[in-house]
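In structure tokens, one chain follows: the form predicted on its own.
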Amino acid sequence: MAREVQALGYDTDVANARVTFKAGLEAICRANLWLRSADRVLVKLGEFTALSFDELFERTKALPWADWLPVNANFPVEGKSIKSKLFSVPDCQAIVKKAVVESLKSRYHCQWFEETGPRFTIEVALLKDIATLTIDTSGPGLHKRGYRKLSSAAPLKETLAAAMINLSRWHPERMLLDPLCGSGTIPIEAALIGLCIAPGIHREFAAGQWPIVPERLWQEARQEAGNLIRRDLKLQLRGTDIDAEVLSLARYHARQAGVAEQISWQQAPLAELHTKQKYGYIICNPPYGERMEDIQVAEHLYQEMGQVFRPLDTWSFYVLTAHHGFEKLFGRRADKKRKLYNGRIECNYYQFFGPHAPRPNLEA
């Protein structure tokens, strides 16, 4: 995610589970449109130590809420608390709500707020007694691109699929294949990346209704996104799966995303995987075998993957799974692995690097 923010031209401060950056109001529009692996974009109003409810109230009240919230703002408060003295989330939410109301009273000189206007979801997040107050600019999570209207069992989030592709350092001139594609999220996200299509270009955001963010900034950001689409490219993307029903969903989702012509879909078992292409990428999210009756099926699949992938000796493989015995079953130790979370499931992203493609001979 930090690389994505930096690509937009902003300096980043990276911490566990978040990336912070300073920017103008236009960044609310550009970040929501462009960030592929972020859950949402938040405006950080303040951060401070809070060891008592009085301290939480007074420090929250002192923040510049009226600079962001109009008099008719709808401002629900959400919360979470981890390893903090103030552990009662409902109490923290109620105190923050009251503090924001008191802050707005001093600016708008009224005693009651109807909250009939645009939504400004406030979050109070306490971590080791440090309270962070934010406003959500995104609304529905950024994984909701707008193309996945239908759903299969245990679908991979679009944001995680995009992160898997970006971590692989896939190049759009190379073939990308998902031999266990399900409803098609990985090939579709690869198409969006390869064609430089902003993932949020077809959806709306909470901050789109905020008076503080001029409509002009949204228009400029969307125009920029439209101008950067690489309509001249033809990508090599393939998704295969044994299930005809989920492949039907994949084709539908690709059409909804506007990338149907960039992806070939094929109903086939893993054992029939073959390609004459060199130096390609396999990126997949196979079943984990979370339930006892499915573990043996998953383990057999991992063994089969090792056998089927082995002849592709110039390819790179990237596999996400929660099964800790994957490398042994696959028959090869990963060159690198990273811990990622698929929802609340802790997984490893196993990365097997193929050789670099030879550089072409050039003559001037």
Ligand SMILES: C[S@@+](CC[C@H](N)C(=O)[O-])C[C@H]1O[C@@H](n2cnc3c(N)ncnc32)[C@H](O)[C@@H]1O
The other form holds:
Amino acid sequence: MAREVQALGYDTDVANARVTFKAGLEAICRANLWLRSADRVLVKLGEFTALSFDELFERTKALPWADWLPVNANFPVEGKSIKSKLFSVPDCQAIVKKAVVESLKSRYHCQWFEETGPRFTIEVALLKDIATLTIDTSGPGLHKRGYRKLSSAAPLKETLAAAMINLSRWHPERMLLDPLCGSGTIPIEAALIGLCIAPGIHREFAAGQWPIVPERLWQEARQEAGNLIRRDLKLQLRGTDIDAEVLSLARYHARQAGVAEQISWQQAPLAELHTKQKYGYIICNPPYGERMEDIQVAEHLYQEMGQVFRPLDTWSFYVLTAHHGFEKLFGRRADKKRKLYNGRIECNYYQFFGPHAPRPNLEA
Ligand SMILES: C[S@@+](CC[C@H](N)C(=O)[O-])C[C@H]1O[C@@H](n2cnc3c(N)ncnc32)[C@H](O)[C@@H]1O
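Given the form predicted on its own above, what does the protein look like in the form predicted in complex with this ligand?
Below, the chain from earlier opens the complete complex, with every other chain and molecule after it.
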């Protein structure tokens, strides 16, 4: 995610599963439209030590809430607390709500707020006694791109699929294949990346209703995103799966995402995978075998993956699974492993690097 924020032109700090950056209001529009692996974009109003409810109240009240919230703002307060003295989340939420109301009262000189206007979801997050106060600019999580209308069993979140592709450093010149594609999230996200389509282009965001963000900034950001789309490119993306029903979902989602022409879908068991292409990428998320009766099926599939992928000696393979015996069953040690969470499930992202493709011969 930090790499994505840097690509938008901002310097980043990374800590505690968050990427923080300083930017003007236009970044609210650009970050929401462009970030592929972020869950949401928050405005950080303040960060301070809070060891007592008094401290939490006073320091929250002192923050410039009325700079952001109009008089009719709807401002629910969410909360979380980890390893902190103030561990009662409902109490922290109530204190913060009261402090924000007091802060708004002194600016707007009124006693009661109807909260009938745009939504400003506030979060108080306590970590080791440090309180971070934020306002959510995104609304529904950024994985909701707007193309997935139907659900299937165990779909991958769009944000995680995009992160897997970005971590693989796949280049749009190369073929990308997901032989266990399910509802198609990986090939669809690859098409969006390859064509440089901003993932949020088809949706709205909470901050779209905020008076502080001028409509002009949204228009400019959407125009920038529209201008950058590379419709001229022809990508080589393929999704296959044994299940015809999930493939019809994949086709539907690809049409919704506007990338149907870029991906070929095919019903086929993994065992029948073959390709003459070289230097391609397989990126996939096989079943993990969570239930006892499924484990053997998953383990057999991992062995089959080892056999089927072996002849593809110029290809790179990237596999996300929660099964710790994957490398043994696959028959090869990963060149790199990385812990990633699929929802609450702790997984490893196994990365097997293929050789570099030869550079094309250039003649003067
Ligand atoms: C965890 S799901 C993949 C989810 C997918 N990434 C998505 O976003 O929807 C695993 C998929 O593997 C497929 N599958 C299982 N065994 C298979 C096999 N032997 N050959 C091909 N596909 C298989 C299932 O039909 C299922 O769609």
